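Encoded as structure tokens, the following chain is the form predicted alone, with no partner shown.
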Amino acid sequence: MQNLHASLLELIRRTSAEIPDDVQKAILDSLEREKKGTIAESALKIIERNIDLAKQKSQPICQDTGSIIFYVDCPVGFDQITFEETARGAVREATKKGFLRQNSVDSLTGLNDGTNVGPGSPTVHFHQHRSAELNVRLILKGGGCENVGAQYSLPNEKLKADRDLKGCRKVILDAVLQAQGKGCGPGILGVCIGGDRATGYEFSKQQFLRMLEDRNPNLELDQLEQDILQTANELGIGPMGFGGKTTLLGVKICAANRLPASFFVSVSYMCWAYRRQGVSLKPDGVIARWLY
């Protein structure tokens, strides 16, 4: 497992310090759209500088290490126990080396043991497939953006949102309005329509594994994604809530089956520090290629 440990350590380092190319392109494109001399332009320039410095120095791009979430697509019969043990060891070493800041505390005592390892940290989601390929994706999701996530139950009388896509649109945009620049915008939305309270949030976060420039294969959801992205960027909230044309960098939506009695819309929010990376591993645990 020495190779696997080294590969996961490098995955953590790179995820923490380097923004994926698709995200950096979206930030640079938004910088071009903002008016010169505005606070919005200044905020995006600071973000751009932050990205460059973190990559050059191989240091965490944000002071908040974030929730450490692994998504593992693995062959049938894969040793999940050993992988999870190795992942926990890699997180410990990454924290010791400074790739991750000491950012996970005991919820009952508030104590921080300096390892980022404990109940629920890291979190590992396994998905078995009949392919021999082993893919590991990692998301580091900060607490500030986690705080502005929201879950709605339709119908919602206050927002006059019914159990249809128009109602979904209303509550998703309400989540953007309620954030009002909190959560370190410009942000990215991951949304799940349906599911129960737990799976709705789980599926909404899985949307962050998608590329920013991809298009939803479901035509109705694709139209909803593009509509919400455009509308949100016309609200004038802007980067960090300072005003401007860039409130969101992307919107990704999925749908899950639900019970007739329930209609949840779960909205997860990702900050501009969109730390998402992945690797395809060889059978011996060595990195074969990067996924983003």
The other form holds:
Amino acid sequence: MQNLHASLLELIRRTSAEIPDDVQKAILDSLEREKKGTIAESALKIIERNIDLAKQKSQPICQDTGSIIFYVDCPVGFDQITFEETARGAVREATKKGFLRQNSVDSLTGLNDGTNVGPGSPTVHFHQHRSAELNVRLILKGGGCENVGAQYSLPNEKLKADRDLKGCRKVILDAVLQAQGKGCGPGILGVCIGGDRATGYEFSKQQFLRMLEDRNPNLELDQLEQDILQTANELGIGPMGFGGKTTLLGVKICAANRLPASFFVSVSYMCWAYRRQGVSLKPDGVIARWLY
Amino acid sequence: MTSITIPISEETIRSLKVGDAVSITGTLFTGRDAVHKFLHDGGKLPPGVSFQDGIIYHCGPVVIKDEQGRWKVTAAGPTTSIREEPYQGAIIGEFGLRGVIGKGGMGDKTLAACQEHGCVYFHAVGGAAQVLAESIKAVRNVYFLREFGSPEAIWELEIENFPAVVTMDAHGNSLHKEIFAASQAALAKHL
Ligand code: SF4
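Following the display of the form predicted alone, present the structure of the form predicted together with its partner chain.
All chains and molecules follow, beginning with the one already shown.
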């Protein structure tokens, strides 16, 4: 497990210090669009410089190194227990090395033991597939943006949102409005229409594994994604909520079955410091290739 | 870009307006949830720490000890300020703060305290941990490290040319309120 440990450590380091190419490109594009000389432009310039500096110095892009969420696609018969133990060890070491901040607190005592390892941290989601490949993806999701996530139960009288796609659109845009200034925009939305209260959020977060520029294979959802992206960027909220043209960098939506009695729309918000990486591992645990 | 040096006079603070870009130099203190709750509940600042005419920075930095045993800040962006809304106004009044640095802005209680006592809210670029860490020149001291843990401790930091934007001034104006109202009106047209 020596190799696996080293590979996971490198995955954590790189996820924390290097923004994925698709996200960096989207940020640079938005910098082009903002009016010169505005505080929106200067905020994006600072963000751009920050991305470069973090990579150069191999240091966290943002000091909130977030919830540590692994998504593992593994072959049938894979030893999940050993993987999880190794992942916990890698998290401990990454924290010692400063790739991760001491960021995990006992909810009852308020104590932070400085290891980032404890109940629920890190989280590992396993998914078996009928392939010999072992793919490990990692998302570091900060607290500021997690706090502005929202779950709506439709119908929502206040927002006049019914149980249809129009209603979904209304509540998703409401989430954008409410998140302004708080989740370190420009942001990216992951949305799940349907599911229950737990799976709704769960699936909404999994949307962050998608590439920013991909398109939804479901035509209706694709239209909704494009529409919300465009509309949100016409609201004038801008980077950091300073005002400006770039409120969102992307919108990703999925749908899950629901019970007849419930209709949830779960919105997860990712900040510009969109830390997601992944590796495909050889059977001996060595990194074969990077996934983003 | 306006240069601001800590300690800050009331006059300087009252001359700032919403939308002003500033560059801040001097010594400040970090403080986030645990510190605010502690002070609000009647806790005392440790000896040698004074917020008078100073700035509190809502930040939980990543700090490591280098080979010589010196503290080094490796990441230091702002955290969401609104969580301190229940406490901030009273703390501004009681401890004589002239500035609060954070992100996301704060609410009416803080805005009123800014106007009453002469204080402003400086918005730093959220998540820009590395750029902001570069403007931190030295760690002078740390307090409550054991009690609150590293991100929640009070770090005394020497900063130079720290970039921020005034988003709440001492005249009752809030950029956050303005943008919220404008974006809400814009959204109404799209529904
Ligand atoms: S919301 Fe994101 S960028 Fe902002 S402080 Fe949290 S993790 Fe960092």
